[in-house]
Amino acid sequence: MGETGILSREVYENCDGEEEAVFYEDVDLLQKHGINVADIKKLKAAGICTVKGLQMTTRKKLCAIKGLTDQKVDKLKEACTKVTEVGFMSALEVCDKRKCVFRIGTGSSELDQLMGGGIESMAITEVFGEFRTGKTQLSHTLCITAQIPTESYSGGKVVFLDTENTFRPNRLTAIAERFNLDQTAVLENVLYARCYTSDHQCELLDLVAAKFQEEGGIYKLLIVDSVMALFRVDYSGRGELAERQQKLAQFMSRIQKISEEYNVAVFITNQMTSDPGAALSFQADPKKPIGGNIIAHASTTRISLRKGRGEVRIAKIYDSPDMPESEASFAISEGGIIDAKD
């Protein structure tokens, strides 16, 4: 892996993780089944770069792509079924498929233990909490830990979508120093984009999908910090709530599909809001994560963060399909997220 432990394209191709390298079929394969190059280019321009990605796209959305008629969409879907089978599989087959799922460490062994080993791939992990609970610091730490190979994980690059202008490269260099990594190499392996509107945030996913396809198996983590900030600004009041939730649902659906399509981990941060109905129902905490049921159902694992003493923060499993509800403490240091000292 070299002195820095940072993964490169050449090293990756010599890794044992061959399954990751051929995890998906490129849409170029459809040429063998009568689809012309021009139509494949149109798909790629819309961020549909894999056969699985095509399967995950509705006919309505395909017809909305300029130059694709109903007949062409039917032909695409037909060619898709010839390349890969669509239908049921046994639980044993699902179990085998999930063997390629990996977990990215957080920098804190206690937090990793709480999450079953770290941030899971092919899933969305959401953390929410008030300001200064460590959401952005955890995002910065993951930018580094995602690049560090372990016995069961090959390491890779990161995409960071920043909606609140909180990304700081100097934090990455400080965290890299903690892990004795080459600071320049670390920064080169993080692809950063500043989002200015919720539309821009959604449009960037097409570029993310293209990048993941272009460097197959190299990217391991997609971070969105924070997922709701721009939706909150662009859609205000009850009159625009339905439209906001619809756009948000489309965004969450897309990142979920990207995580499964390219076997990457997705990490999103979320804000809190006061719940006016909490006082009437005698809830202990009158605050709740924003985004409503859309975020709640789309996120695979939800973790709440709250302040402890000093630099200590407490993380709690809020919702998870396979992890029990429990808590863990961690601390924020110059070198990122670490275990809390007793």
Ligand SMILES: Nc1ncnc2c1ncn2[C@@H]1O[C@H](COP(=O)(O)OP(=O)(O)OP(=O)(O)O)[C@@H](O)[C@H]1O
The other form holds:
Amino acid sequence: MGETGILSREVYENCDGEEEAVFYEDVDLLQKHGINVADIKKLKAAGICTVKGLQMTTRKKLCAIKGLTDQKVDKLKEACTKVTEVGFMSALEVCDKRKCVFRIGTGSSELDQLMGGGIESMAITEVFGEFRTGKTQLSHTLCITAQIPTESYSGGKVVFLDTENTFRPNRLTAIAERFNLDQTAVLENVLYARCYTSDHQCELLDLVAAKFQEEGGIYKLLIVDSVMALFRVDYSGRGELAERQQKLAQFMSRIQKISEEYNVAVFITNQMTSDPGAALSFQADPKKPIGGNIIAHASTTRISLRKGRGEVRIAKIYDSPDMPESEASFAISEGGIIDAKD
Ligand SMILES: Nc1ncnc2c1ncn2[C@@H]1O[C@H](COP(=O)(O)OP(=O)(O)OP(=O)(O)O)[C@@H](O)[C@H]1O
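Beyond the form predicted alone, can we have the form predicted together with the named molecule?
In what comes next, the whole complex appears, and the chain from above leads the way.
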């Protein structure tokens, strides 16, 4: 561990000094089961870098990869089963598997508590809210807190996909200062890409997967700020809605798989729109997140943000598989997200 407290070495270590086990099996392993290097290269070029990733890819998608015939796909699928078993496991085994799930703090202990300890790995956490509710500030804070090891978390690097040109490195250095971290090291640990179209946003996931595989176990967080902005621009009107939702579903499915494949936390921000149906049902807040059922089903935990007094913001669990619908407040400061009472 460096003087600053963040991990700057190539090999990340657990707090007890043990080297962290790489979570996945490389597709290169398939060579031992009769798959040639050229075909493995083709998989990697398509962003399929792990055996689990291969299991998660449909036969149809594999056949669409240039140079992969039906027979080759059969052989690949067969080789996969020799490396890892697919099928049922007991709930006890699931419990054991989930022990490697970690949580990344948000900078506010109240917000962490609301989310059961922070942003969870192997899952997608979505925050949505109107403008100025702190979605981007929370994204920036997570870029730093993700690098800070705790008793149960080793700390790691971050990938930031920016669709709205709102990423500001000077915010990262200001937040790093709050945590007494080396500013240059902190910036080095965040890999940034500016997305210009929704196609570009989707294509970048191949590079993200390749990076996660290349530096196994080092990346801990993928941020997409904001997930819908480009889809909203690139597809307009009802006529293009079906196509938009199909592309969006592919994007969401891919980031969901990446989170499980590499044991990383995925954090996405989303915008809101007025809900014409809500006025009729007398809802208190006639606004809803955009992206419809696709985002709703793919996100594991959904958190709504709204403005409170001054710098205070209120977060509410909107949907979660294991947390009650409760609220917490936090504040936005020069040092990022903090507790509202600070
Ligand atoms: N350095 C800072 N110190 C304190 N507050 C800040 C700082 N920088 C930004 N803010 C506050 O953060 C809020 C904006 O938050 P943020 O950019 O995260 O909003 P957002 O939810 O992402 O909005 P949008 O949808 O417009 O992108 C503003 O109220 C702004 O005053």
